[in-house]
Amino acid sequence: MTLMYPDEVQDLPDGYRGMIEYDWDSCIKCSLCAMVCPADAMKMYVSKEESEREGKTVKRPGINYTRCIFCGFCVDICPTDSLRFTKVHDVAYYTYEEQIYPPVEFSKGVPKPFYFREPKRVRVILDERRGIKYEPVGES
């Protein structure tokens, strides 16, 4: 059965795989997560302003979404939970360079989907007759 989307869309589950949100506080700057990326979707940015403030080279993640395989490798390793996977996943963008997010671009959250108007929320349930069906939410 199709999902009549944007009209319908999907309750996720917890522990969906979507865009991963970075929280810029509670990074300690240690890399594994650019270390671990199999995709090479994860990359280290130098942040110039850390860097001359504390006399070192400061590097922070930045993630490109045109590489990412949503492993979770990076979110898995980060030792801070400063990498966290949401449930958002229906994003669309007009270019490439869109999909790169910089670390203060990263640190800012998940881009929100667009809906013209509330979709209906639904939720998918196995029916032994039809297979996977679609049930709305909140209604039994």
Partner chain sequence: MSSMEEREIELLIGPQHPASGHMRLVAKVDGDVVVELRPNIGYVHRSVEKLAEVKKYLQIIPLVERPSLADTTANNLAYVMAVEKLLGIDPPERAKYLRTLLAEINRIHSHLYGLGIHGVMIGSSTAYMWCFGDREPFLELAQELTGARLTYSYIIPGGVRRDLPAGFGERAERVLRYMENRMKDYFDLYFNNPVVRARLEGVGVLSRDDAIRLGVTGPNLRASGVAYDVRRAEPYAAYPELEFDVVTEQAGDSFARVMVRVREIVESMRIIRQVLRKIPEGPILHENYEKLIPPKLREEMKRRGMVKFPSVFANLRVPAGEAISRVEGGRGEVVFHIVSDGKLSPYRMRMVTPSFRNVILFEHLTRGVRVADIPAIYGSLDYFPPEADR
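Positions refer to the first chain, counted from 1. Here the rigid core means the biggest group of C-alpha atoms that line up within 1.5 Å when the two forms are laid on top of each other. This one's a predicted model, so the numbers in the text were calculated from it and none came from an experiment. Compared with the form predicted together with its partner chain:
The two forms, fitted on the rigid core, differ between the two forms by 2 Å or more at the CA of E128.
Switch from the form predicted on its own to the form predicted together with its partner chain and print that structure.
Coming up is the bare chain, nothing alongside it.
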């Protein structure tokens, strides 16, 4: 039952609502993600460079992980799939500010969790006799 985290790390099912990936190119800057966010974690930032180039205000989403509750509403409403779930949820930060991702940083992908040793990846097997069993999986 007990997982020896962080030496063992669980492989999560598809559709797990972890930290969010942002694709810069496919975003149509519709702001729906910021509008639906219940926690005010997703906000539209003025993209200075683009605004100057296009001669009008261009806004792109950025995320504040200190506020995000991982409800996934932003991902589900994004009409172009620019936002996607990742399975990363275990990241630690030194400062509060580091957890706020303006659009450019947001588009660089989610941080890789830090482990002292490369953890053993395990998968949950629902078992008739034991309830939950962990089974090792290959590198993913």
